[in-house]
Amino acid sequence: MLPVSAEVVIIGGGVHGCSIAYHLASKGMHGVVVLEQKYLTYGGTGRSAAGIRQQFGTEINCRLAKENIKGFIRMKEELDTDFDLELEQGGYMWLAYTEGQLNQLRENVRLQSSLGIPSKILNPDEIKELIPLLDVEGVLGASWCAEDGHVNPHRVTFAYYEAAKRLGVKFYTYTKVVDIEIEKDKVKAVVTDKGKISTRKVVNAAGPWGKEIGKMVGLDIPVVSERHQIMVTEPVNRIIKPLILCQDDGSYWKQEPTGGFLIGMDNPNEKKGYDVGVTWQFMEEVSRRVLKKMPILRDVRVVRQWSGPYDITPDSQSIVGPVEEVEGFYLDVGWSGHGLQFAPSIGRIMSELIIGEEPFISVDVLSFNRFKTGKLIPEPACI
């Protein structure tokens, strides 16, 4: 049964919702409630490729990304979890096939280096030395950071969930938010299909469904939900550790610690909306793209496919923090495909904003207000 009231209601049981809940509770806040329309990790979190990186092209994302890496490294101890989070810092490589792409990577690396991120530009010989089985035909160079890598998105989320629960946070799954009541431009209550909770603070961490939640308080949040597909192969002997991303055709792949290859691609023509079905066209096209670069995978069998939604904004940047229009309403949406990896830093920052503390990193540039002022900050390192 739902509580009659709560100090804070978080809408969304993905990694961000669970991280915010944990950080609030760890700061001593009681009465924290998380509502999820299906099951934890149902949305973008559980369908993620789960890469973690510091190789971004805007200062705010680089600063946050540095903290994310630290957060993942200390997470097992901090959350006192028995889960193996499958953190592997095997590196992350962006391959450039044109001078324009390479120049952008150089620009990104200059910014990253100025902020203490150990990324660098590699030439084709250096790329081949790191990944001998990669066909570097047409490759002009790459950006590389050995500290980057990947994690298990389900285990990270459930580690936050278990830690938050121990601190008194209440989670309600299969509980759909149908309305948010406001009075004199202030949050008053959250209405669900199982009852109503009175509260003065609501966090919209609903990912691709964030636009729908925003409408409930009269906000038009510029988020578009777009399907992205992934396929996974049978396990084979470990041959690579880095996550590889190709800027010529948007293909990317990594080999999981268990041996299977997780393979995806960017497709601007993908379906908009909440459909999480898969297509044979995707399997055919992504296979064609990746086999050109990793021909050794030719005889490896595909065992499954899935898809998940990105919540994309006009500048491929998240929307974070309180809104001027409705007192007590907070946003953590619009992550445009790189949300999982920001859970450590943003969970902490959102808790600081909600409690009224000064955030340890200012996220003012990511505010909802930027869409009114026109001060967008396009993220060039996004796929």
Contents of the next structure:
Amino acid sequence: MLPVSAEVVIIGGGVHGCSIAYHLASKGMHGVVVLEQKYLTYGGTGRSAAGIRQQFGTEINCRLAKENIKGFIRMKEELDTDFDLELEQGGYMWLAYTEGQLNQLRENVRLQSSLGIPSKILNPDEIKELIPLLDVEGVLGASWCAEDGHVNPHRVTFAYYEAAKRLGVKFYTYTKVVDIEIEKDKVKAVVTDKGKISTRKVVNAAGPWGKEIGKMVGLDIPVVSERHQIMVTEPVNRIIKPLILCQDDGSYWKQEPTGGFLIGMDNPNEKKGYDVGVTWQFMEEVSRRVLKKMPILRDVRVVRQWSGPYDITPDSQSIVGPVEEVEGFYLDVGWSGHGLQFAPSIGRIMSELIIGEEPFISVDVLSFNRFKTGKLIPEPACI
Amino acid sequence: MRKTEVLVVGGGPAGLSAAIAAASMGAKVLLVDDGLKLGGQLVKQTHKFFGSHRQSAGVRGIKIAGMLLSDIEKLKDKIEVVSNTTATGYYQDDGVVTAMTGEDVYMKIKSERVIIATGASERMLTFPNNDLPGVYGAGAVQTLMNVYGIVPGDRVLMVGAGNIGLIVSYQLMQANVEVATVVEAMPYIGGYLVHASKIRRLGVPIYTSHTILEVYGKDAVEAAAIVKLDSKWQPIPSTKRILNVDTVCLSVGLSPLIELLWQAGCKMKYVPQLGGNVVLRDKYMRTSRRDIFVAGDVAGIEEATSAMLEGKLAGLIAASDLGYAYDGWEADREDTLSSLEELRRGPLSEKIRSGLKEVVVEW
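So that was the form predicted on its own. Now I'd like the form predicted in complex with its partner chain, please.
Now the complete complex, all chains and molecules, led by this one.
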């Protein structure tokens, strides 16, 4: 049974929704409710390759990313969890194949360095030394940060969930939000397929479904849902620690601590919408691309493929914070494919905004308002 | 991309019957099977079948396989067989099936109709050291012995007293392998009395309300512990006994191999009487995706005779969808339907009947 009222209703049981809920409750807030249309991690969270990096190209993301790393390092203790979060700081490498790409990476690294992020530019010899198994044909250089890495997205989400639950947060799965009632431009209630909850504060952390949620309060949130596919191989001996991203064809891969390779690629022609199906064309194409670069994977079997939705905005930048149009309506959407890793910093910032504290890092530049003022802040470091 | 009219996935009794039926109607059939030889589990079944005489009762499984294979041979103009090939995926967007022959040859198949006859896999039990060499599925042991002529060990603990556990116990003894004990977690023997009596007469004890607790050994099974279960299925520690065995056979049921059906997005339902998640279908074995049919254990754990009848139905209807027919095929179809009903009429089919009520629908 749903409660009749709540202090805050968070829509979305992904890693962001769970992190916001945890941070709110840890600040002593009571009456926090999380609603999830399917099960926790159903959306982008559970389908993510879950890379963590500080190699971004906008100041706001770099600042937040530094906090994310710190957050992941202390997470096990902070959330008092038994889960192995599989945090591994094995490094993250962006390979450039054109002068233009390399120049952009140089620019990114300059920004990152100015903010205290220990990234650097590598030449092909240095790349080969770091990753001997990589075919560096055509590679002009790379940006590299040894502190970056990856986590297990399910474990992280469930660690937040367990911690939030211990602090009194109520989670309702298979509960779909169908409407949000507004009175005099203020949030009044959230209507679900299982009943109604009166509340004055609603957080839209619904990822790609955030657009539909926005419509319920009359907002046109510029988020497009786009399918991204990925596949995993059988587990094999650990041969590579860093996450590798190739900018010539958008292919990327990482080897999980348990041995399987997660392999994906960017595809500009990918299907829009919420379909989470897969195609053989992806499997063939990504195999071709990655085998050229990592021939050693030739005999490794593919076990499974899946896909997840990215919530893409016009500037590939998230939309965070309250909105002018509706009092009590908060956004945390539009992460454009790099959102999972921001759960530690943004969860905290959202909780500060909701409670009325000064956020520890200002996210004003990420506000919904920027689409009216035209002050977009395109994030160049996106996959 | 290979193109065909009817793709049959699986060359066991259901798949072979489906291929024969579809080809007899006139359709072009591609049959892929992961085994080196066709026949599925029939080829290891040296025991005689039950059921009605019309459906080959009294004939040994391996003989039935031979009969089906000779029909396939007669229809070789219509049926192309690709062995040693595993269907690895069904892609919803365009209905393409991917497959691998061995480890090296990859292919894509596009077919007007697909009949999934992938059968079932043996269930596993969780207990310490269940991954030690020497822990087998009973069906795997049957394959080892009856197809390849290899005995699994010298002294066996059989877990499960259903028909497969009992039959394999007997066949182990026929191969001069000692069966130490049969344990059965249920308070009664699940298999037919005739099979149980055979091994009891040879002095093998069958302990009901007993299960395996763990296995011991360094590089392979050296011993196993069994224990009695109380009425709430909890082990009674004081009853623990160690058996010196080098082989443990698990015969604890089968699960339908439904992965391709999930991938295809067919409507599924969890029906324990049929072995777990199974697909909804009409009486002619058509799933919620008009172009996909099922037959045999993948549609619900039953036995080879019903699998053959289901395969025949699926093959007939799939081919008829494409405009094929032969004189009297509709009478054949109805006859096959009533044979299935007749087969499932007895008291031993009560479970199947109640399961089918939940999954047979009208589209």
